[in-house]
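Take a look at this single chain in C-alpha cells; it is the form predicted on its own.
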Amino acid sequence: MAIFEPLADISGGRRKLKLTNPATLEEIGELECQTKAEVDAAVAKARAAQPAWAALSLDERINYMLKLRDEMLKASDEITETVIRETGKPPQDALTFEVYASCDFLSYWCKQAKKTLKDEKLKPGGLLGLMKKVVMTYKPLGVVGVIAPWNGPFVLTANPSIQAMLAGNTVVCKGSEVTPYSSKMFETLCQRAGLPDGVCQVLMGDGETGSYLTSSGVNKVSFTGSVATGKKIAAACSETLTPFTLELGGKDAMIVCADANVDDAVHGAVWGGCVNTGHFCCGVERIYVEAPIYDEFVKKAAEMAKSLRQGQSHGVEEDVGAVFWDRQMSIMESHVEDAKAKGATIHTGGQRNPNEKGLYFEPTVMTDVEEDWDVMQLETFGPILPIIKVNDVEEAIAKANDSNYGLHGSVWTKDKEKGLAIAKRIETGSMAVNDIGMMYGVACAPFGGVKESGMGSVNGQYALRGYTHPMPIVMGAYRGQDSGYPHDQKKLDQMNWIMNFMWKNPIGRFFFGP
C-alpha cells in the first residue's frame, strides 16, 4: 500500500511515496516516482531494442519466454512474499492468482502464438480469386506501454507483456504505486531469463508517471484499472491515434434461479465476492435470487461468509486477506454506511474486523437494499454481497442489465439450456453458467467489457493479434494488363457480360455467390 508523502524534490524532481503493509500497517519502504525524462529514456531504449527482438524467429522468442517461466517457478516464493507484503493477500490467493496464472498464460501463449501469428494465405472472392491471392502477415507494432493495477500486480503486468513480446514488440510497463515492487519483479525475472536489454522494462511511479508513458510515443497502450483513468488514457491516445485496450471495472451480477442448487450457488457467491478480498474485476457485486429459495440462500450465504478466516495468524489457512489500499477501504466503508443509513439489513460483517490491526473488512452479506443505492450502482471492489429478492427471471435480467457496467456475470440453474439462454440476454462482456468463471483466466476466450467496463479484448487470439499490424500482401497471378489501359468499348462490354453472368446466370451464381 502506498501513502503519499508531501511532494519533495528528493532527486531530479521525483515524487516520493511511503509504502505500508496493509495487513500489519508496518512501513516496508519508499517509492521514488520516475520523471518524464526517465520515462522517455526507457521508451527510447525499448525502441532501439525492438528491431533486433522482432528479427528473431518466433521459436527463438518462445524459447526466451520458456526460460522466463522457469525463472517464475524458481522464484515462486519470492513473488508471493513480495505480493503478500504489498497487498496482504492470503498465500493461496497470491500463489494461484499471481504465479500459477502467469505461468499458465505464458504456456498458453507460447503454444498459441505459432498458430495465431503465422502467415495466412487468403483467397479473394469472385473473379479476383482466379487471378490473385493474399498473404496476411502479422507485424509487431513497436513499443507497447502496459499500465497494470494493484489487485493483480504481477499477473496483470505479465500477461499483456508476454503477448506483446511474443508478437515481436518490446514493452515498457508501469505498475501501480500501491504495489510497485510486485510489478517490478516481472522485469527482474525477464533479466534473469536472459532477455536482451531493453526488451522489458518496468517503471516505478504513480498516475502521473503513467501519464508520461501514455504520451511518450508508444505504439499501443494496454491498460487495466479504473473507469476514470481509462477515460483519461482513451482521450490522451486519441490525440495521437495510438491504439489502446482498456480493461476497466465491473458491477457483476449473479442471477440465482429457483431451480438452482442452493449450496453450489452460495459457495459461488461467497467465493466470487470475497476472493482476493473482493478486489477482483470478475467478482460478484450484485445478487438476484428468485423468491422460492431466497430465504435459504441468504441464511446459508451469511453462515458461510461469517465462517471465513481473516488475519495472517492463520497462515496458509487464511481465507480473506487485508484490503490492499486504504483508499479502497474508504470506498467500501462509504457504500456500506450509505446502505446502513438507508435501512439495509446486515446479516454478517458490515465493518472493519475489530480483531485485526491492519486494513481488514469483514465479509459482508446484506439484504433490503435498493437499486439506486451506491452499493448497487458503483463498483465497491470489496468482500460485500448485497442480495435482492426477485419474483422471476425476467425481473432479474432487467435488473442485471440496468447498470453502466458490463464486464462479467453468472447464472445459476440446474437447467443448463435455460442458463445459456439467460446468459445470452445479459448485456455484458462475458458470462458463466453455474460457475463464477474466473473469466480472465481463460486465455483462449476474449476478455473485455461493454458499456463503461472497457474497450477491446485482453485475451483470445484477437488480443494477441492486437499487438500486431495485420498486413495483407496481394500476390498477382498475371501481369495485370488484361484489366488495365487502354480503356475501350470491348472491355466495357466484357465487364457488363461478366456481371450478368456472375449474378444473373444460375451457373454463375452457383460459383460466385447466391
Ligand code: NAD
Given for the second form:
Amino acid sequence: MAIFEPLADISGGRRKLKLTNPATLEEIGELECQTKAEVDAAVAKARAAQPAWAALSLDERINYMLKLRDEMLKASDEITETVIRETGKPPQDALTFEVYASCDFLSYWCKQAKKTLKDEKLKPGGLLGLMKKVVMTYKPLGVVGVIAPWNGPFVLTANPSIQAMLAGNTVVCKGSEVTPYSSKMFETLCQRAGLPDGVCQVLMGDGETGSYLTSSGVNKVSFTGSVATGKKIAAACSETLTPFTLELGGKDAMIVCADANVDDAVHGAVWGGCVNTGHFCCGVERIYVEAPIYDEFVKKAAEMAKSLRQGQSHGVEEDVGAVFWDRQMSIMESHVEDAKAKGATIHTGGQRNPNEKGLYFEPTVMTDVEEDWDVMQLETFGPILPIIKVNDVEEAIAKANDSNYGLHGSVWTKDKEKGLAIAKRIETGSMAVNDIGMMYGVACAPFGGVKESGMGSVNGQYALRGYTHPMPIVMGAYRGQDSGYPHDQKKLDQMNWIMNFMWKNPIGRFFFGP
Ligand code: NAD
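Structure of the form predicted together with the ligand, please, following the form predicted on its own?
Let us now look at the entire complex, which starts with that chain.
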C-alpha cells in the first residue's frame, strides 16, 4: 500500500509516496510519481513504436505473447512475491488471480485473436448485395492507455494490455499508487520476452500521473477502478473525444432461494465475500435469503467465516489476507460501525483482527441490517457479508435491483430454469446461477457493468475488437460504378417496379427479405 509522504525535496518535479507492506506495516520502498513530461515522452515513444508493431503479422505478435507467457510462468514466484509484498494477499490468491489468470487470459486471446481480428467479408442486403461486397478489416487504434487499480494489480494491467497489443496497438499503462511495482512487473516481463522497445511501458505514479495519461493524446483509455475516478476519466476523454472503457465498482447481490443447496450457497457466499480480502469487483456484497432456510444459512455462514485463517504466519495456508490499503480499511470500518450503531447483529468478525499487527479485518457476517444503510448501498470492498431475510423471490429481486451499481450477482436454487429466469430479471452487467463471481475470469464472455458500474466490455470478442477500428471497405462490382445519370421518369418507374418486386412479390421477398 502507499501512504502519502508530502516530501519537500521533490526530485525533478516528482511527488514521492512511501510504500508500506500492509501485512507487516514495514516500509518497502518509495514511489516517485512520473511527471507530465515523462508521461508525454512515454506516449511519444509508444507512438513511434506502433507502426512497426502493427506491421508484424498477427502470428508474429502471438509469438511474442507466447514468449511473454513463458516469462510469466518462469517468474511466477517473483510476481507473487511482489504482489504479496504490496498487498498482503495470501499466496493462493496471488498465484490464482494474478499469475494463473494472466496466463489464462493470454492463452485465450492468442487463440481468439485469429478469429476475431482477421478480415471478414460482409454481404450487403438489397440491391447493393448484387453489386458490391464489403471487406471488414480491424485496424489498431494506435496507442492505448491502460489504467489499473490495486486489487488485481498484475492481472488488471496484463489483461487489457495483452488484448491491445495483439490487436496491433502499443500500450502505456499506469498501475495504482498502492501497488506500483506489481504493475511494473508486467513491463519487466514484456522486456524479458523480447518485445520491441516502446511496445509496452508501465508508468509509475498516482492519480495525477493517471490524469496526464488520459489527456496525453492516447487513442483509447482502458480504465479499471472506482466510479468516482471513472467519471473523471469520462469527462477528460470527452474533451478530446477519446474512446474509453470503464470497468468500475460493484455491489453484487446474492439471492438464495428456499430450494437452494444451503451448503453450496454458504461456500459461495463466504468465498465470494472473502476472496482477495473482499477486494473483488464481483465479490458478494449483499445477501438475500428466503425465510425457510435463513437461520440455517446464517449459522453455517458464520461458522465458516469464523474458521478462516488470517495472517502471514499461516504461510500458504492463510485464507484471508490483509486489507491492501489503509484507506479501504477506513471505508470498511465506517460501514461496519454505522451498521453496528444502527442495531445490526454481528455473528462473527465486525472488527480488526486483534492478533495481527498489520491491516487485517476479520471475516464478518452480520444480520438485522436495513436496505438503505451504507453497508447495503455503498461498495464496502472487504470480507463483510450483510444478510437480509426475504419473504419471497420477488422481494429479493426488488431489493437486488435497488442499487446504483450493476456489475454482477448470483442466484442459488436447485431449479436451474428458475435460476436463469431470476438472473435475467436482475439489472446488472452479468449474473451467475449456483456460482460466484468468476465472471471477470471468463475471458469469452463480455464482462462489463451497467448503471454506475461501467461502460463497455473488458472481455469477449467485443473487448478485443474494442482495441481496433472496425473499418469497412466496400468493393465495387467488376464493371465499376454506374453513375445513374441522367435522371429521368423511366428510371423512377423502374425503381418503383423494383421495390414492389423485392418486397411485395413472393419471389422477391424470398431473395430480398421477409
Ligand atoms: P481508483 O479509481 O481510486 O484508482 C484506479 C486507478 O486510477 C489508479 O491507478 C489511480 O492512480 C488512477 N487514477 C486516480 N485518479 C485518476 C484520474 N483523475 N485520472 C486518471 N487516473 C486516475 O480505484 P482503486 O481504489 O484503485 O480500485 C478499486 C476500485 O476498482 C473498486 O471500486 C473496484 O470495484 C474497482 N474494480 C473494478 C473492476 C471491474 O472489472 N469492474 C475490477 C477491479 C476493480
